[in-house]
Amino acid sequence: MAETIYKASTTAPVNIAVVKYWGKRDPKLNLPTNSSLSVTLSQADLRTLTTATCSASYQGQEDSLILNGEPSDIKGARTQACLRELRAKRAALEAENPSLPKLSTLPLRIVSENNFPTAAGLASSAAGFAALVRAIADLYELPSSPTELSLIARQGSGSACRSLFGGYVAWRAGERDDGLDSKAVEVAPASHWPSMRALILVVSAAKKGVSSTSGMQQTVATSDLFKGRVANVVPAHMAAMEAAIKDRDFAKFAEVTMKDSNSFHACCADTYPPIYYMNDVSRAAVRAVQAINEAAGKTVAAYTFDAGPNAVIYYLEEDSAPVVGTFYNLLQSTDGWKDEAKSYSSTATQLDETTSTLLKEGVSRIIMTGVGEGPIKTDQHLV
């Protein structure tokens, strides 16, 4: 008779952020030095699937973990942390009704699948590391909230906390050592503020050069800077863009959000050595904002840039027009834009020859999206 495989599968989002989460008080349980809060991008655009499966038949083998279509690591340390969680809360309820399956002995077969390229500063880790946690979690049939699984997540991939959740989430940095009040909470569902869109300008799709892991580490050594966005700057940005999603202020918004990634970076140069994970074209990007927004006459988008070179441009759908225009006019050729930019062409904003080449020329991929929901279970199944 053969064994019973059991199976989950779910999608989660990918989450860019608008106040950044830089630097950690506890490398080994991903505490963060400060607050972040992001919004959640939607999935028909960027996604990971992951299918987790368990089965007596495995029995023997170890735990797996294929990765776009490769085998990976599943035994370094994060996600192991994430699977010795899952497996004692597993534990727990086997232990309280016997007649539970033993799932939490079984090994695990781990597959997934990003729609977008991994490790290039598209928050590839967040996204993957909340699937992984969530398949799992619906695999074990465990009765967490998305908020404790955070907590779980979050050992995995910092930012991956707040992949559990859609729409606008803060990820509080709590105080205490063992991590139990550091978790990700949700501002504001998608439906509050649903007309946030997000164009995405994939300047190199390339793996990074300075990992955000050691660039932390890196910064919180050796960047004055740094001290001060810790203690100063990040508690009233969290406080201004809260009220900002509340109010769907997005003037308020813009500000913050370029602001703060200003800050970021400002503190990344500032490390020792320099990190510069902006590049010509990312400035480019700033530059090009800028001149639309003085265009408009008001703030109808914002740029932020993560560990990466790519922009990241909110606007509203209602200001899709001068925005969607300016980058379709110039970069009609690239791919990626949905049929919809074609009616924008003739609101674009001129830009001066400089940024319009360096876009031109260093712009790979257009990614065109807005505010989703957070994880959700499928019956597609990659095993």
Second form
2 protein chains.
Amino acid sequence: MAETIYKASTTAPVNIAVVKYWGKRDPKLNLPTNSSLSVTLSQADLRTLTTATCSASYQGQEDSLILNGEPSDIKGARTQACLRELRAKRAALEAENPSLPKLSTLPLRIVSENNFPTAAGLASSAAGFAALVRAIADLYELPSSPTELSLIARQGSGSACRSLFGGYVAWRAGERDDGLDSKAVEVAPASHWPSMRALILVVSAAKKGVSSTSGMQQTVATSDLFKGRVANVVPAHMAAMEAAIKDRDFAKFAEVTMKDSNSFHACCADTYPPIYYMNDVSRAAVRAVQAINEAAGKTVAAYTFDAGPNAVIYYLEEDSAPVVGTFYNLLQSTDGWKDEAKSYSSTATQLDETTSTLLKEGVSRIIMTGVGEGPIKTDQHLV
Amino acid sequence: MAETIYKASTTAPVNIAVVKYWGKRDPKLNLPTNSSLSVTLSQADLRTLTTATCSASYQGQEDSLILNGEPSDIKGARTQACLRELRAKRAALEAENPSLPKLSTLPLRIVSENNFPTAAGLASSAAGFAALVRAIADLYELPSSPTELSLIARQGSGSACRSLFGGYVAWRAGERDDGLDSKAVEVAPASHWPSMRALILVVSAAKKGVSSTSGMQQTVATSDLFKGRVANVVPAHMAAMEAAIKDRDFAKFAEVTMKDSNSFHACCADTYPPIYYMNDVSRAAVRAVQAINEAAGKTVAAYTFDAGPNAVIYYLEEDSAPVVGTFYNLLQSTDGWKDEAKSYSSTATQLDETTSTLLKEGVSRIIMTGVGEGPIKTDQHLV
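Following the display of the form predicted on its own, present the structure of the form predicted together with another copy of the chain.
Below: every chain and molecule of the assembly, starting with the one above.
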């Protein structure tokens, strides 16, 4: 007889922090040394689609995960922690209501796909774990809120907890040893400040950098300056950033975004041995943003860099001309531009030759996107 | 009738800090935010030669300075402060002893020459002001000690106060508002640890960086992490470095040297807007030093970077083979190698291709030198 196959599918977004997560106070539970804050990016441009299924017909099989068409290891402690907690929540529902099918006892088959190349070096683990947790929570029909699920996703990948919400999202570091207060909360929905845009300059790293997982712990262990970042810099940046978002104050948003990126990479450079994620192309992007703001006579663009050389440049839709125009004028032969970019090329800021040459030779791909929604349930099943 | 021309000539050395001076608590008096420590480099390779003269036959003329064959501005506040203090000391001697010629009343003619191209981007102002002060002090036959003269040279260029001594030199930041306790002292003479060598990789900067004078004050004003450097990092580095020098402990000397350079450049990157002195070539030199130390199984080389992309690599003479050998093997077509370098090429550490390519394309000149003596009186007059 044919057994039912239960399934649920969801998409989840990438998020790019404007106050950075760097350093764990508890590596096992992914408890961070400091709070962080990010902007969720539109899933029209960057998203992970995940289908979670379970069925009695899978009996005798192990849980499995297919990622971008390739069988992927699901046995890792981080993934296992997520599955264990989700099954426990389902089992609790089944215990309360015996009429529910015992899905918690069935093997899981999970299939996941990104709509962007992992090669882009964009943190895909955040979207991946957010989609995994959200899809299984839907499959199990858990009543859990996004914040409750963020406690689970956090154990898969720290920054994944922020991808359970759209818009502007804070991850509160929390203080408890069990991590039950280390969770994501919505600072403001995308609709509060919908004109936020992000232009991503994908820079090919000449040399693979230190992984963020090991890099951040080297910083915690060896950087003397990092202590000041955790104790003073980040708390001030979190407060200023939340106020800037509530007030839709782009100049303040941009200043804190750039200062926090500077502070994060300064702590990487102060690590022993030093960690360098930004290269000369990244620094050229910094100079370009400075030149654009100077030419505009006000702050219309803000750079931020994660654990790699890619530049993420935040700007408001109404300032597309000076920001997009300058980079399109310089990099129009690069892949990834949307048609609208062409209309801004006439409003380009002139950049010095060193900066222009570095960007032309070093930027391999463009991604144009903006603030977006959180995970979205879909009937587009991959199984 | 022919008037007597009084003259005195001296040479003065360059110094490269291993605990960096960055930030002034009093820009007018050049009082630093923190103490610093440097190694004086051999004048056989890098030195300024200065002749100071005065004569009644110059009556009616203004003080003048010829630097590397070009008339140079002597009216600057910093130079004037040095001349004023030196003349005051001479005038005091003349008041005590009326038989002394009244040199303090005569116009000065000063001629100065470096034996290295200013283009090399090596802090020539330190050697320049040290030579200027030492030469005039000799001309005036002042009984002042090098530490007393360091109070004067400091007002010309902060790091110049350290070039009045050979060997290993500390500049005590001091606490007094009048700066009378902000002076240089000898930590150890060159003879205490004579095997210290320095290999300088001159890297052509693609873009002129921010001057250290303005850069350091931007850091003081805007870097939140800098507060931690001044309050905690530098005091710890000063104590550890002085102990390492007294014990001739190269591993410790190297660790503190590299950590302090990392900390200094981290604070530059945390400045708003950020200041970047190191480039991808500089970072390749960092990786090369790491590779050399790993291959040696112990610390045989230490990198440090001032306010520019040049790498200064300290090592001990007995470790010339792995250190010089590696760089000579890679950069033998570059100008500046001494003959001895050839004999080490067979002991080179293999560097990864990215690192090798960056160094080959980015290093424009080599300077091989080592720890050396302080200012030396000479009869080789430029007038």
